[in-house]
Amino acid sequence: MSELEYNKMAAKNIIGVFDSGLGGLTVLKHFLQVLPDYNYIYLGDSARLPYGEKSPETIYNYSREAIDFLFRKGCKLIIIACNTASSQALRRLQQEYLPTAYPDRRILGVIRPVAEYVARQDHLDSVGIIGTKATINSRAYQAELSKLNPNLRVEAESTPLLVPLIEEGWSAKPETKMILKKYLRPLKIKKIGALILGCTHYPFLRREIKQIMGRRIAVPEPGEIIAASLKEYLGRHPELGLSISDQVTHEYYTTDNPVLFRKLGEKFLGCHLDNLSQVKISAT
C-alpha cells in the first residue's frame, strides 16, 4: 500500500484546529458552542512561537509540519486558527501541498470569513486591523477587504508584543494595558468605525481593547464569525464525510511544556483539558 493510499484510508471523523500557540483556543471555544457534536484535535506550536516575527518560508515550513501532524492523526478538515499562518502559508498549502499529499482533505483559514463579515456591515466606511508584523505586512486583510468593499478605508497597525504577553499569562497585567493603549492610539486618532482583531490570540484581550477603543468602535468577536462560517461550510460540503459523533472526543497537543498551556487553556475554555500531550512536530 502506498503512503497516499494509507493517508486516504486513515482519515477519520475529526476536525483539526492549528495555531502557533494558545490563540486558536479562542476559535475552538466557539466551535464547541456552535458545533459541539464533532470530534476535534487542537495543536498549539508554542515551542516555536511567535510566528509573526518569522520569515514567510519559515512560517510555511512550520505550518506544513503542523498540518501534516494533524492529517496523520486522522483529521479530514483543518482550520488554521492563526492569522499569520493563514496570511503567509494557507494558499501555498492548498495549491502545492494538498494536491499531492492529501487530495481528499481540506485546509481553511480565518482571514476570509472575518473580512467578509466586516465588509457586509452597513454604514461602515472605515476599519482598523491589528495583528502580528507578518500578518500586517502580508496585506492579506487589506486585499480581501478591498475586493469585497472597495470603498472601505482600511488602517492597519502591527502589535507584535501582544502574543508573547498573552502566552505568558500577562493578559490582566497593567503593563499589558499600557502597551495596548500605545498600540491602539493611532487607530483611535484615525476615527475608525470597527476594529478587526487580526490574531486569534487577541480575543484574550477583547474586553480591554473594547474599553480602550470606546463604545463607538465595534470590535467583532472573530471566533463567533469563524464558527458560523465553518457551520455553513460543512453544510455545503457533505462530501467531506464529516458528521456528528455519538461519542465526542477532544484531544489537545502542544509542542512546549503543557503546564502553562493547561493552566491558561482550562481557564479560557472553562473545562478540563484531560487529553493534553506534549509532542514534537519538527523534522529537525
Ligand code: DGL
Given for the second form:
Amino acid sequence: MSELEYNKMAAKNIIGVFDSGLGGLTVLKHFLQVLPDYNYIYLGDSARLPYGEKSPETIYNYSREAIDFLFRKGCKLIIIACNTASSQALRRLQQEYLPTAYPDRRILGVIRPVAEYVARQDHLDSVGIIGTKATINSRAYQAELSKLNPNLRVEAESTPLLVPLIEEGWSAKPETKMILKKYLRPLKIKKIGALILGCTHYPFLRREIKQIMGRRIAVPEPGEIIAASLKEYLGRHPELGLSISDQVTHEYYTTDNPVLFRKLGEKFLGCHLDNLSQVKISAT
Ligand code: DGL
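Can I have the other form now, the form predicted in complex with the named molecule, not the form predicted on its own?
Starting with the chain above, the whole complex follows.
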C-alpha cells in the first residue's frame, strides 16, 4: 500500500490544533465552547518553544513535523493556532507539503480570520499588532490587512518578553504590567483604534492590556474570532466529512514534561486536561 493510500485510510473524524506550546489552548477553549461536539487532538511543541525567536526555516521544519504527527493521528483538518507558525510556515505547508503528502486534508491558520474581522470594523482607520519577533518580521498581518483594506494604517510592535513571563506564571506581577506599559506606549501614542493580540499567549493578559490601552481602543479576543470562522468553514466544507460525534474525544500531546504542561495548561484551557501524553515528533 502506498503512503498516500495509507494516509487516506487513516483519516478520522478529528480536528487537530497545533501550537508551539500551551498558548493554543486559549484558542481550543473557544472551539470547545462554539463547536463542543467535535473530536479534537491538541499538540503543543513545548520542548522547542519559543518558535518566535527562530528562523523561518526552523519554524517551517518544526511546524511540518507537528502537522505530520497530527495527520498521522488521523486529523482531517488542522488549525495552526500558533501565530508564529501561521505567519512563517502556513503558506508553504499548504502549497508545497499538503498537495503531495495529504491532498485530501486541510490546514488553516489564524491570521486571515483575525485580519478579516478587524478589517471589517466600521470607522476603523488604524490598527496595532503585537506578536513575537518572527510574526511581526514576517509582515503577514500587515500584508493581509492591507489587502483587505488598503486605507488602514497598521502599526506593529514585537513584544518578545511576554511569552516567557506568561509561561513563568508571572501574568499578575507588577513587573509584567510595567513591561506591558513600556511595550504598548508607542502604540498608544500612535492613536490606534484597535489592537490585535497576534500571539496565542496574549489573551491571558487581555484584561491588563485593555486597561492600559483604555476604553477607546478595541482589543478583540482572537479565540472567539477564530472559533466563529472555523464554524463557518465547517459549514461551507461538508466534503471534508467532519461531523459531530456522539462520543466526543479530546486528546492532548506535548513534546515536553506533561506535569508542567498540565499545571499552566489547565489555567489556559479553563478545565481539566485529561488524556495528556508526552510525544517525540522530531526525526532527531
Ligand atoms: N505560540 C506562539 C505564537 O502564537 C508564541 C510562543 C512562541 O514563540 O513559540 O506566536
